[in-house]
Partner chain sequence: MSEHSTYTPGNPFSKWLDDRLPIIRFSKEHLLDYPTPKNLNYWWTFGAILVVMLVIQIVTGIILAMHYTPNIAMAFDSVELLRRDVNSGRVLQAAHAVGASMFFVAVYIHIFRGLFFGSYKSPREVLWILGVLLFVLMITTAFMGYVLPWGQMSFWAATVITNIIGAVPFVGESVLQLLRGGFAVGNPTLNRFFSLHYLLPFIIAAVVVLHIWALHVPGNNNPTGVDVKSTRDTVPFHPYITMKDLYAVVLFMIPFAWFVFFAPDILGHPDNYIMANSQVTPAHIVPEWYFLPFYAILRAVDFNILFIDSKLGGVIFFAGAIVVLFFVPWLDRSPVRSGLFRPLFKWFYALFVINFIGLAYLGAAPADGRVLGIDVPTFSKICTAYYFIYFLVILPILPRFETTRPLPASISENVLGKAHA
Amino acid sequence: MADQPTQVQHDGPTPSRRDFIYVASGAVGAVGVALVAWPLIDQLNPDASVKALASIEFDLSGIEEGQTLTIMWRGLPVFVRHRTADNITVAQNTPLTDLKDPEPDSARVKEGHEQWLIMIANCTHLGCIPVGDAGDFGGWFCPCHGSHYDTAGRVRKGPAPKNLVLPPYDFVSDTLVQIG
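Any chance of seeing just this one chain in the form predicted alone?
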């Protein structure tokens, strides 16, 4: 006997040209929607200027002992203070029971770099910018509502509920710090 071709049975109707056109139209439509939606979704990403501000490097070598500079990071003012030995001693010897938001000085500075205090310059009460080298504790004073901060940026008196906020930062070298 000669080999006879076998017939394949389909479980459903045979696809027609119309079925192909429906599937092809749907695929083209989906690609079209994706092409239109992509620019709209992409514009929600941060632009290059925002990405550039995500972290900054700052050279500390120009700041003299006892001096405070204000720099900008992510649109926020940041205090960079070169603390004196007296500032450090007073901050380290302050009893935690005297603080509204108890936090030791060692938690507010990096080990080995205790002379540098880096913190966001916004009062934690309503976001005003405190004045440096002022107030009852030799640190900062917020003239808007009367909050007093010590030489470690810890709230000591007034309506502010928390210490001045510390940004994320690391020392790249002894004189170069990366914020963010």
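Only the largest set of C-alpha atoms that superpose within 1.5 Å between the two forms is called the rigid core. Positions refer to the first chain, counted from 1. Because the structure is predicted, anything quoted here is derived from the model rather than measured. What changes on going to the form predicted in complex with its partner chain:
A displacement of less than 2 angstroms separates the C-alpha positions of L126 between these two forms, with the rigid core held in common.
If you fit the rigid core between these two forms, you'll see the Cα of G26 move by 2 angstroms or more.
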Contents of the next structure:
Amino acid sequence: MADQPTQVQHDGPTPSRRDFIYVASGAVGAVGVALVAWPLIDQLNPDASVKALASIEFDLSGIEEGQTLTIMWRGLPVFVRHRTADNITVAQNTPLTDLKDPEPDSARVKEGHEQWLIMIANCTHLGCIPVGDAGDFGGWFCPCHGSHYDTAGRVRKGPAPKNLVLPPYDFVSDTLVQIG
Amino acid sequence: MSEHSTYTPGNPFSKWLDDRLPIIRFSKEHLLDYPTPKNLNYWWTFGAILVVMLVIQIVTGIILAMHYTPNIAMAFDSVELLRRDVNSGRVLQAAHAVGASMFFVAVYIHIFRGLFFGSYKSPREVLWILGVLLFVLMITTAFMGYVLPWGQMSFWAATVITNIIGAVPFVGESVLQLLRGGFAVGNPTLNRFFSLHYLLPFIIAAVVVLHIWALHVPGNNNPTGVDVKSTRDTVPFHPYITMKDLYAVVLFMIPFAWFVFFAPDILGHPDNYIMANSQVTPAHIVPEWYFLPFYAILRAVDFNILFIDSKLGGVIFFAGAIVVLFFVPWLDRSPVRSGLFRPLFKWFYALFVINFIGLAYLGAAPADGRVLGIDVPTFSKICTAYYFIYFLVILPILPRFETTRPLPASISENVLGKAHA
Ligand code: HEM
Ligand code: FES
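Right, and the form predicted in complex with its partner chain of this protein, after the form predicted alone?
Now the full complex is given, and it begins with the chain already shown.
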């Protein structure tokens, strides 16, 4: 057996017509299965009614200096903080080398509106809502796994990898913002 | 096993049926005559206890679903109504909630039994892998079930755990939205979790069938780890094991019933009797006790590892802690199965058990607290390290340094030797 090389029989040296038909019908079948499977999966994605809530307007005039409000945007809680002058100086004077996710304070707020800090409230670790005016840096403390954020919402300590996320927003006037 | 069935159909009908669907023959072979090592101890009764628990969860679950409303506005109240107004609802709801805990008590004992007696070793690798798969399915089912009452803990468990998927690079965020059906956990999430929570136990039941099939091919391991050599080493499943299992099930039902009737909420968390609120996280969120060791591992990684940030790192260790179980049959290089004959292994195993309980304790401790004078993050790192070292270093290397005790020639010799000593 060992010294008797076995010959594998091919239909021919080049792929035959039959091979081609096999591969072609297999490929068409696979595409068909994928097309049928897609709606079965895609139905899980956010539906139109969820997406419809994508943009809101919010009036800031009622928020006192030092106060933080939590509002809802796309089902997510959003912190709106009216920062004190002290909050702002501390945030601006923090050297970037002290930061885990370095970002200057100016990148966290809109120019001319430094007193308004608007951020998605979910901790960038696993999504809990940090507690305000707490932690070692005068900003927020996340009770879930102990992340500390400063007065610009930047992570300073703990397992959170990133600064609190800024939603897309613009000032319509000095006291009106549009989020989303 | 190779033993052939002794079944002879007793009447013309069973003969007729046997030629067409040999279901009686099959049942007799696998439920009555199946040869079982005669030295099995009570650690071997937990498989049967698990089957009973699965049946209890399915029966109580189907009943609960008759009263439950999967909608974020009504879910919380529907569970409260079930507990207060529905006849026997209090007991049925408690049986399902406590039942999940008891199910995990049994599965942990079952897994640790396997780890000690080397039940995962050849030729039982597939049996073991199916077992780990069952464990993963159980975790998923229990997690989704916990979300259904839509209390504060339900909501935040769902948020934190789904966020784990968000840690996956590149695709994480889109998969996260696909999973939740929204930008945050909400009504679509609750609906799909209900649908899947109903489905998964039946998948579990199907995998249990494969698990038992994979058990019946090589047959049971036993406390000595020595292979069955002759029919003298075995007893038929019925009545010996059926009665012993039944007795163990009855004993197991005693603490179960105690919880259901006297302390139905003690294993849960008071915050879950506050309806979900997406704007406030409870001050101290903890998962159900049976997830605590893995939760402690997730939390232990609060530092970046090269380009992997702390969040992804935590997730990798968390998933790794379960995935590593799939590889145990190949990680453990010792040819001796049973820990009883491995003088060094015993100590590392005992430490592993203590370490695992320690992880559970740490998982419940506040992130900024201290345990035995050591801060929780540091302590968690030490315990996480030992968890992995046990599987990845000790199991593969230990056999080189260990002189195992002589094995008995057969199960019978072992049993009789003991009796004469
Ligand atoms: C729904 C969950 C489960 C059910 C209903 C179940 C059921 C059973 C039953 C009835 C047996 C035979 C009796 C016994 O040895 O106790 C068994 C054996 C076994 N199971 Fe499971 N099991 C489950 C989960 C698991 C898990 C999570 C693992 C491991 C990770 C596992 C590993 C094993 C092993 C290794 C055996 C063979 C033990 C031996 O006889 O040596 N099982 N299982
Ligand atoms: S979710 Fe905030 S620290 Fe983990």
